[in-house]
Structures are given as C-alpha cells and as structure tokens.
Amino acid sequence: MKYYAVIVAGGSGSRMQNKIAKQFLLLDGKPVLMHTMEAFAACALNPEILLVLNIHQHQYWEELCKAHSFTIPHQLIKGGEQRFHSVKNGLKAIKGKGIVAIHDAVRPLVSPELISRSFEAAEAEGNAVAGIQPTDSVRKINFDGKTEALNRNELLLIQTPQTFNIDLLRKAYQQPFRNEFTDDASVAEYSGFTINIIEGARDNIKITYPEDLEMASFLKKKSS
C-alpha cells in the first residue's frame, strides 16, 4: 500500500500577533513546520510528504530550508483560497491510490506511532479521525446569549491527522464548499462517510496563540 501526507501550511499569524505565519515561528530554534514534517518523516510506513502553501511563501520556504539545512524530501503544492481548497489541490496532485493523511502543519508535536496508528486504521476501515474527550466542563453559546452545560463525554476534540483512502477522501472533495467545512472530517460525513475515531493525543496540540509556543517547548523536551 502507497501512503500519503498532506500537510496543509494556511494560517496567518493574527492570533500570535505576530507578523509571521504560525507554521514559520521558531520552536526551539526550527521553524514549527520543519518539526512537523519531521513527524512524518519518522514515521515506519515512510509516507510521500505533499506541503500545501500559500503560493507567496513558497519562496521563503525554499529560504529557510537552505538557511536550516531542512532536507526532507517532499512536494511543494500551491495553497487554495480556504482550508478546503488547499487540501482539494494537495489530492488533485497525488495521481495514484493508497491512504492519505491530511495533518495541520502548526501540530508540529504529532508522534510518528499516532500517524502510523492512523494510516493502519484508515486501510482497515476507510477512514481514521485522531480525537480526544475534553476534560474541562462545556457549554454551549445558544441564539440568545444564554448557556447550557453540555454532557461533556457526549463530546470529542478532534486533532489531525485525518487519514482517509484517497478515492473516499477524493470522492467527498468533489461536493462545493461549504462554511461548515472545518476539517476533512466534515467533508467526508457530509458526503454520507461514517466518520471512524481512533484516540489522538493531549499533547498533540495546535499552535494558535503566543503560549502555545512554550507549550510545546515544555512539552517537546519532556518526551526527548
């Protein structure tokens, strides 16, 4: 079996109030997508790594390769306008069947045992969702301002990756965006796909906010 990494590179740094795009900050030294690539690169069933990027920051990227001496071979995609595209354009250039792993490039702390977990998974069932319950209480913002609590083991977190057989993934692709859309997940169930869980991890976390850096710094040296 052929196996597959999109990463998809699209967000904007205005939530870390920084000028740079989140995937390119540092995190102990690197840039944050260098160590998620790293991930996959790690991983036993060898994937072939698709980056998706915003076509104005293919040109940094190839910089900071050379500048951190970043080797790992992978294709450089042109990013969509949404999430949905980018990921639509990172499928439209992979021409073979096989599993494919679509993953945020700002999880940069992802194991390489969850993604192989998560490629035997998908092979096995079509599809394999990386998900943990919340341990904090939940509530819900309702029409008219008011909360309710919700039943917090009803309820998951869903992380990436997000592995599918590419022909499911390629198929549910194929429907006009919608902005309920928020991952492939999404996608995939709205086109009638029973969506497969299995249990991500806590500490693959997303990198959104300034104390998220530290976060995974604190964390990365921990498991090292």
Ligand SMILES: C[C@](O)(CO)[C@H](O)COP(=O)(O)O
The other form holds:
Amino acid sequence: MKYYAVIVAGGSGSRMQNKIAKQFLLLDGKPVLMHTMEAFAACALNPEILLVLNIHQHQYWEELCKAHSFTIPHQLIKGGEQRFHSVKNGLKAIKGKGIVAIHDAVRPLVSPELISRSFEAAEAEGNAVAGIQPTDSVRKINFDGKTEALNRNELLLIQTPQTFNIDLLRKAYQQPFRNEFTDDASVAEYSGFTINIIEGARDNIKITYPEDLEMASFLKKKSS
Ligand SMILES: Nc1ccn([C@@H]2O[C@H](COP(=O)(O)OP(=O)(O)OP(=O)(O)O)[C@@H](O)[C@H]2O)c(=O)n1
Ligand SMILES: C[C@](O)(CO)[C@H](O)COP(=O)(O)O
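Since the structure above is the form predicted on its own, I would like to see how the form predicted together with the named molecule looks, so please show that one next.
The next block holds the full complex; its first chain is the one shown before.
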C-alpha cells in the first residue's frame, strides 16, 4: 500500500497577528512546519510528503530549509484560496491509489504513533478522523442570541490527521466548496461517506493564537 501525507500550510495565520505566517514561527528554535514534517518523516509507514504552501512563500520556504539544514524530502504544491482548495491541490498531485493523511501544518505536536494509527485505521475502515472529547461544559448559541446547554458526551473536538482512501477523498473533493467545509471530514460526509473517528491526542493542538505557540513550547519540553 502507498501512503501519502498532504501537509496544508497555505494559510496566512491572521489570528496569530504576526507579520510572519505562523507555520514559519520558531518553536524551540525550529519553524513550526519543520516539526510537523519531522513527525511524518518519523512515521514507520514512510509516507510520501506533499507540502501545500502559498506560491508566494515557496522561495522563502526553500531559504528556511537551507538555513536550518532541513532535508526531509517533499513535493511543494501551491496553496489555494481556502483550506479546501489547498487540500484539493494536494490531492491533484497524487497519481494512483493509496491512503492519504491530510494534516494541518500548524499541529506540530502530532506524534508518529497517532499518524501510524490514522493510516492503519483508514486502510481498514476507509477513513480515520482524529478527535477528542471536550472537558469543558458546552452550550449552543441560538438564532436569538440565547444559549442552551449541550450534552458534552455527545460531542467531539476534531483534529487532524484526517486520513482517507485516496479514491474516496478524490470523489468528495469533486464537490464545489461550501462554507461549512472547515475540514476534510465535513467534505467527505457531505459527499455521503460515514466518518470513522479515532482517538486523537490532547497535546495535538492547533497553533492559532499567540498563546498557543507558548503552550506548544511547554508541551514539547514536557514530552522530550
Ligand atoms: N487557504 C488555506 C488556509 C489554511 N490552510 C492551512 O490549514 C491549516 C488550518 O488552518 P488555520 O489554522 O485556520 O490557518 P490560517 O488560515 O493560516 O489561520 P487564520 O484563520 O488565523 O488566518 C493551517 O495549517 C493552514 O496553513 C491552507 O493550507 N490553505
Ligand atoms: C481542520 C481542523 O483543524 C479540524 O479541527 C480545523 O477545522 C481547521 O480550522 P481552521 O479555522 O482552518 O484553523
């Protein structure tokens, strides 16, 4: 079986409010994106890595790789307007059959163990989407602005990797973009596929706001 990893890094990181896109910010002296790619390179299934990056950042990325002596093999793909389009561009670059993991570049603490588990579960079930249970109480905001309690035991916080049989995901990504397509599971589900959840990891955080980078540094040190 052939394994692929599409690392989506085509965003601008606006919520990070930094002139440098968050995927390039330093985490323990190394760009966030490099930590993420190292986790996939350490996966025993040896996935082929495709990095999806805004075309205007390709040269900057190549300079960063030289500066950090970063030599993990990968194919560079141009990003798209939305995450959806970036994933679609990544899929277009994969020929033939196999299993593909889609992963946010800004989830650098993903473990090779979770990556392998995701590939293995997707190979068995058709797809595998990482999720964890909320530990806070949760409420829904109604159209009138009032809120109502939800049963948190019926909810999941969804992460990446989100891993699929490539043929399944290619079919799903033939649909036109919809605003509710915030991840690959929502795209696959809208296309009629049932989503298979696997246990994610509490430290598999997405770096979105400045404090997330500080948290990631703490978690990285704790796990080393
Ligand atoms: N057009 C886009 C938008 C997002 N992403 C990627 O999707 C992942 C999750 O997106 P998010 O955390 O929202 O990143 P940004 O869109 O960069 O952040 P923001 O919404 O704060 O601008 C990130 O690795 C981001 O680089 C992408 O590949 N292409
Ligand atoms: C894909 C994702 O990380 C799953 O939780 C999330 O949907 C990405 O959302 P973002 O707004 O693009 O960061």
